[in-house]
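For reference, the chain that follows is the form predicted on its own, supplied as C-alpha cells.
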Amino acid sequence: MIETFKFLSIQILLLAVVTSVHTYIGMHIIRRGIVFSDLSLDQLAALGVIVGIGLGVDGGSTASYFVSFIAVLVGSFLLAFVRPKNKQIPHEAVIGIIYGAALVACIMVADKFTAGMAYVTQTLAGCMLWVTWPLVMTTVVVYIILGIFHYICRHRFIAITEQKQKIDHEPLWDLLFFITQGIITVLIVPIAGVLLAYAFLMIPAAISLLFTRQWGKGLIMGWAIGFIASMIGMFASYYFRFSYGPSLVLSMGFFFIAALLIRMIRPQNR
C-alpha cells in the first residue's frame, strides 16, 4: 500500500505540472500552425540523449541533460530564424525536414554502439514508470520559473503569436519563446519519451482551441482536460498493466476524439 501512495503520489504530480505549462505552450504552437516545432526539439532532445550515451556519458545524468540541450538550442536557432524566403515553401517544411534529420542521426549514431536501437526505443516510449522525488522536485521548480517568465512576457509572446502588432526585437522574442520550449523538452523526453511529450503539448491545448479563443480560459480547460485523461490514462496502466506511455497517449486521444464530436453537434443544438 505504502509503494502504490509513493508510486502514485509521485506521477499525479509531475503529470499535474507537465500538462499545466504544455497545455500553455501548445496553444501558442497550434495556434502559430507550426505544430511539429516540438516534435522536432523532441527528436532533437533524444538524439542528444543518444549521442551522450554513445560518448559514454549515463543516461539521466546531469551531462546527459547537458547534451540534450545543446541540441536542442541549435534547433532553437534553427526555428527562429531560418524562414525560406520563398513563399511557396512553408515555415513548417523547414520543420519537418529538421525533425527528419534528428530521427535519421538518432538511428545511424545508435547504430554504431552495443544495444543503441534499444535507446531509441526508449527514447520513444519513455520510462515514467521510474522517475524520482529528485528528478520530479527538479521539473517542477524550472516549470515554474519557466511559468513565470511566460507570464511576465506574455504579452509579447502572445502578439507574436496572434500577429495583430509587430513587436521590437521580434527575432530574438521568437527564439526565446523556442529556447523555453526547448527546455521542457529536455527535461520530458527522457522520462516520457518522444510521442508522449508531443502529446503532452499537442492534445490538451487542441481541446480547449475547439472550444475558446481565451487564454486564460483556455489554458485551465486544457489543463484540467489533460490532467484528468492523463490520470484515467495512469490508473489504466496500473491496474491493467498496460504500457504506460502508449496508455496516456490514448487515453488523451479518447478526449481528443469525444471534444470533436461535441465541437460538431454543438452548432446543430443552436
Second form
Amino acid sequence: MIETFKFLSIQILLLAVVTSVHTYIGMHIIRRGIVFSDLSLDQLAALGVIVGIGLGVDGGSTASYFVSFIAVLVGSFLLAFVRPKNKQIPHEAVIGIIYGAALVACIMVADKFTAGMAYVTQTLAGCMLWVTWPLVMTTVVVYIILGIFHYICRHRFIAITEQKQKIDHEPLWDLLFFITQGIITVLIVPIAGVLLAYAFLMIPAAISLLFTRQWGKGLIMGWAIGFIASMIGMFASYYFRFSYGPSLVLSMGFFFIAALLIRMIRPQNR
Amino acid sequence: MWEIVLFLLPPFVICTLMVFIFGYLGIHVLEREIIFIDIALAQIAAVGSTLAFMIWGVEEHHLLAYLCAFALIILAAGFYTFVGKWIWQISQETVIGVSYAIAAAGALFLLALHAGGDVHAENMLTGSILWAQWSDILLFSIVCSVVGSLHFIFRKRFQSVTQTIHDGRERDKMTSLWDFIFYISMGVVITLMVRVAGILVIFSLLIIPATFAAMFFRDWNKRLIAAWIMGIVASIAGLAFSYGFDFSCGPSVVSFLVVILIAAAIAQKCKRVSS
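Moving from the form predicted on its own to the form predicted together with the partner chain:
Every chain and every other molecule in the complex is listed next, the one we just looked at coming first.
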C-alpha cells in the first residue's frame, strides 16, 4: 500500500510540473504555427538516446542525456535559422523534413544492433512507470528554473510569438526559446517517449486556445485539463496494465475531441 | 547483374508509382501548408488495419483490414473537413498534429496488447518495399490511375481550392466538398500503400520532392516534373544503397531524398552568394 502511494505520488508530482511548462511552451508553438517543431526535437532527443545505446551508453544515464542534448541543440539551431525565403516553402516543411530525417536515422542506427527496434518503440511509447525520485527531482528543479526564466522574459517571448512589435536581437531570443524547448524535450523524452512528450505540449495548449486567447487564463485552463486528463490516463494504465504513454495520450485525446465538439456546438464569431 | 535488376524491379516500380502520385499530391499539401496530413492519414489507416487484426485476426493485406482502414480514413476526412469549416481558433495543422499523436498512440496501445508488437511497429513505420509482389503493383497501378485521372480531369478545380485556402474567407459547401474529395482521394492511396511502403516513406515522398521542386520553380507543371525526377533518382540510389550495404529499403530511400534536398539547398545558397 505504502509502496503504491509512493509510486503514485512520484507520478502525480511529475505530471503536475510537466503539464504546466509544456502547456505554456505549447501555447507559443501553436500561435507561431510551427506545430511540429516539438515533434522534431522529441525525435532528435530519441535519436540521441539510440545513438548512445549504439555507442554502449545506458539509456537514462548522464552520458545518454548529454548525447540527446547535442542532437537537440543541433535541431534548435536548424529550427531557429533555417527559414526558407521562398514563400512556396512553409517553415513547417523544413520542420517536417527534420522530423523525417531524425526518425529515419533512429531506424537506420537501430537496424545495426541487436533488439534495436525495441528501443525505437520504447522511445516512441516511453517507460515512465519506471521513473525514480532523483530523476523526478532533477526534472522538477530544471522545469522550475525554466518556468522562472520564461516568466521573467515573458514580454519578449510573447512579443515574438504575437508579432505585434519588433524586439532587439530577435533571432537570439528565438534561439533561446528553442533551446529551452530542447532542454525540456531532453528531460522528458527518455521517460515519457516521443508521442507523450508531444501530446503534453500540444493537447492542453490546443484545448485552451479553443476557448481563450488570454495567456494567463489559457495557461490555467490548459494546465488543469492536461493534469486531470493525464491523471485519468495514468490510473487507467496502472490499474488495467495498459501501455503508459499511449494511455495518457489517448486520455488527453478524448478531452481534445470533447473540446472540439463543444466548440462546434457553440461556435464563436471570428 | 540481371538478377539484381530483376530482384530490385518490383520495389523500384512501387517507388516510381508512389513518386508519381505523391509528387503531385505533395505540391497541394505544401501549398495548403498541411504538411503532416499524410502522416496523420497513414497513421489512422494503420490503426484501422490493426483493429481488424485485433477483432478478426486478419493480416494487413486482407480485404477486411483494407475496409477497416478505409472506414477510419473516411471518418478522418469528414472530421478534417468539418473542423476546417467550423474551427478557426486553432489552425488545421494543429488539429492534424493532435490527431496524429492520438492515432500513433492508439496504434501503439493496440500493438502493446499483443506479443511481437515491436515488429508490427517497425513494419508500420518503414514498410517492406523489398518484398512487394507483382499483385500489389497491379492493384497500386489501378488505384493510382483512377486517382491520378480524377485529379487530372478536375485539376483546375483542385488547384483553385488549394490556392484559396489561406485567403481567410469562409469555405462554402462546394469548396468543402472538394476539400473532402481531396482528403478521400489521398486517403485511398495512402491506405493501400501504407502496408507496403510504411508511414515514413510515404511522408517523405510526399514532402521532400515537392519541397525540392518548389525551390526552383513556381509553375505547377515544372514543379511536378522536377519532383518526379528527384523522387525517381532518390529511389534508384536508395534501393542500390540498401542492396549494397544491407540496410532497410524504406529508410535508405528516405535518406537519399534528404541528402539530395540538402545538396540542392546548399547549391542554391552558394549560387545566390556568388551572384
